[in-house]
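Shown next as C-alpha cells: one chain only, the form predicted on its own.
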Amino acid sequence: MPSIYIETYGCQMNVSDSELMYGKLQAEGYVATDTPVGADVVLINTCAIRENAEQRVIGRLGELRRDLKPGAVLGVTGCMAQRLGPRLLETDTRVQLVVGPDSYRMLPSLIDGARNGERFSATDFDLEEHYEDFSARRFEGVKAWIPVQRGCDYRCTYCIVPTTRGPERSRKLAEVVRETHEVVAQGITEVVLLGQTVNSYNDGTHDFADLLRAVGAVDGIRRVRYTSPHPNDFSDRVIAAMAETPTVCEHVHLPMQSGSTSMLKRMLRRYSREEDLECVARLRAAMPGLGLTTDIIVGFPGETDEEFEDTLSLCREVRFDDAFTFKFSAREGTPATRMPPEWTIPEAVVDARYDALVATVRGISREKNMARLGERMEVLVEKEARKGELFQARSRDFKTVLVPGTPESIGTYMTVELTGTTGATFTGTPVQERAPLPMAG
C-alpha cells in the first residue's frame, strides 16, 4: 500500500484540511507515515498569510529534495498553492502537484497521474465544496477541528485570504451537528468551530447563535470553542447564545489589528476604536471572567507614532490576556501593496514598535496571571509538555497550565490549583474536590 506524508503550515483551518486529505487518501488505500523519508507521496500544506510563511515552504521544498525516494510524488497544497498556482510548477521542477483548498477531492486521481510523470495545477474555486463525505483522520484525540465556514467576504486591505480561500460560504447546521456526533463517538469531548469570520456563519436558515446552541447541546460535548470571529458579527443573539450555552467556553479570540480608528479605516476593518471597545464591554458584561486574546499588526503603511500609541493604549485599556503580534507583511494582490511608497514604515521603526507592543502585552499578561495564583480551575490535559515530565492542559478560558500526569492523563479533565506562572503559562497542582457535607438532621 502506498504511503502518504503531509506536512502542515499555518492556521487551524490548514490543520483541518490536512486531516481531511489524510482521511480521503486513507480511504483510497494510502497509509499515513510520520516522516517524508521513504514516503511514496509527500504533500506540503501551505499558508500564504505572510511572506515568511511562503519562504519557509520554499526552503522546506529544497530540503525535501534530498529526502525523497526515487519516484516519490511531491505536491504543494493549501493557500500558497492557490495564490501561486502554475507558477510553482514553473519555478520548482521537482513539484508535480499544486492543489488549492477547494480541489482536495481530486487528489487521488491527480496523484495517480503524477506517479505516471504528469504535472498538474488545480486551483479553481468550488463554492459548493465542504467535503461533507470525507472522514477526517484527526491528529489529536483531545479536541476536534470542525470547519463550519470557508472563505471570507470582508476583504481587509492587508489580507490575502479572499484570494486564497474565495468568498464566504457556510455549511448546513445539520451537517455540523452530524460531524459533532461523530466526534463524540470517537471519544472526543471538545470541538473548535472554524471559519475565517466564524461568527458571520449563516447557512440560509440558521445563524451562528443557532449553531452554538445546537453544537453545545450534543450529548457528550463538554467544551465548544471557535475561531476566528470578527468584531462586527457579535450580535446580541450570538452573545446570548455564548452566555446561555454551558458548554461554550469563556474565551474569545477577538482580532483587533489596531487600536487607531484612522488605521482601522485604512485596513478596511469596518469598525472604529470605540466600536471595538463597545464590543468588548458587551462580551464581558454577558460573561464575567471572560478570557480575551487578540491579533495585532504593527508597521502597516502610513502608521504614525500617534496611531501606534493608540494601539498601546487600547491594549492597556482592554487588558487582553494575550496577543498574537505581527509585523506587516505586504502580500501580492492585496490593496495594501498599492498604497503610496512613502507610507512604508522603516524596518528599524517597525522593529522598535513591535518590541514595545510585545513588552506591553506581556507585562499585562504577567500581571493578570500573577493575580490568579491560588485559584482553582478545571483543565483538559492535551499533550506532553515540551520540557520535563509535565503535561500541557488548557482551562476553559484558554489558559495554558502545566500539570503532572501520565500518558493516560491525555484527554482527561482534572481540577488544579494554580501554583506558579512564568508570566505566560501556569503550573498547576491537582486537587481533590471535597464532597459536600451531609445536611444536619
Given for the second form:
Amino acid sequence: MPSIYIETYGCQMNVSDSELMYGKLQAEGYVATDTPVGADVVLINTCAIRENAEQRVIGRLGELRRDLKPGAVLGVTGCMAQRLGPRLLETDTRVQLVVGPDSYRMLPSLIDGARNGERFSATDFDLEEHYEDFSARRFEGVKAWIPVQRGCDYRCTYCIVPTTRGPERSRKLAEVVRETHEVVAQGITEVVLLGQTVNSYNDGTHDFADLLRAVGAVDGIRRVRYTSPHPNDFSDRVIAAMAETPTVCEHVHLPMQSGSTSMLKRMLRRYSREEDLECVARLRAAMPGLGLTTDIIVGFPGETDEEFEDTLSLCREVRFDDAFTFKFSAREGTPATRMPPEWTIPEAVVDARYDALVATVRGISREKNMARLGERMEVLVEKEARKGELFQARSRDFKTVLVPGTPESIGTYMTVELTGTTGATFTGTPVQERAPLPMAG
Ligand code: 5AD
Ligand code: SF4
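I would like to compare: after the form predicted on its own, may I see the structure of the form predicted together with ligand 5AD?
Shown next: the complete complex, the earlier chain at its head.
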C-alpha cells in the first residue's frame, strides 16, 4: 500500500484539515507514516499568515528535495498553496501538486495523476465544502478539533485569510453534534470548535449560542472550547450560552490586535477600544474568573507612539492571562499594502515596541499567576511534558499545569493544588478530593 506523510504548519484549522486529508487518503488505501523519508506521497500543509511562515515552508521544501525517494509525489496544500497557486509550480519544479483548502476532495485523483508524472494546481473555492463524508484521522487522543465554520467575511486590512480561505460558511449544527458523539465514542472528552470568527457561526437556523448548548449537552463531553471569536460577534445570547452551559470552559481567546481606536479603524476591525473593553466587561460579568488571552499586532502601518501606548494601556487595563504578539507582516494584495509608504514603521521601532509589549504582557501574566498559588483546580492531563517525568495538564481556564503521573494518566482528570509557577506555567500537586461529610440530623 502506498504511504502518505503530511507535515502541518500554522493554526489549528490546518491541523484539523490535515486530519481530514489523512482520513480521506487512508480510506482510499494509503497508510500514514511519520516521516517523509521513504514516503510515496508527501504533502506540506502550509500557512500564509505572515511572511516568515512562508519562508519556513520554502526552506523546508528545499530540504525535502534531498530526503524524498525518487518518484515520490510532493504536494503543497493549505493557505500558501491557495495564495500562490500555479506560481508555486513554476518556482519549485519538484512540487507536483498545489491544492487549496477547498479542494482536498480532489486529492486522491490529483495524486493518481501526479504519480503518472502530471502537475496540477487546484485552488477553486467551494462554498458548500465541509468534507462531511471524510472521517478525520485524529492524532491527538485527549481533545478533538472540530471545524464548525470555514472562511472569513471580515476584511481586516492586514489579513490574508479571506483570500486564502474564501467566504465564511458554517456546518450544519446536526453535523457538528454527530461528530461530537463520534469523538466521545473514541474516548475523547474535550472538544475545540474551530472557525476563523467562530462566534459568528450561523448555519441558517442556529447561531453560535445554539451550537455551544447543543455540543455542550452531548453525553460524555466534559469540556468545550472554541477558537477564535471576533469581539463583534459576542451577542448576549452567546455569552449566556457560555455561562449557562457547565461544560463550556471559562476561557476566551479574544483577539484584540490593538488598544487604539484610530489604529483599529485602519485595521478595519469594526470596533473601538471602548467597545472592546465593554465586551471584556460583559464576558467577565457573566463568568467571574474567566481566563482571557489575546492576539496583538505591533508595527501596523502608521502606528504612532500614542497608538502603541494605547495598546500597552489596554493590556494593563484588561490584564490578559496571556497574549500572542506579532510584528506586522505585509501580505501581498491586502489593503494594508496600499497604505502610504511613509506609514511603514522602521524595523528598529517595531523591534523596540515588540519587546516592550512582551515585557508588559509577561509581567502582568506573572503577577496574576503568582496570586493563584495555593488554589485548587481540576486539570485534564494532555501529554508528557518536554522535560522531566512530569505531564502537561490544562485547567478549564487554560492554564498549563505540570503534574506527576504515568502514561496512563493522559486523558484523565485530576484535582491539583497549584504549588509553583515559572510566571507562565504552573506545577501542581494532586490532592484527594474529600467526600462530602454526611448531613447531620
Ligand atoms: N501580520 C502580523 N500578524 C498578523 N496576524 C494576522 N495577519 C497578520 C499580519 N499580516 C495575526 C493576528 C491574528 C493572528 C492569528 O495572527 O493577530 O489574530
Ligand atoms: Fe483575518 Fe480579520 Fe478574518 Fe480574523 S477576522 S481571519 S484577522 S480578516
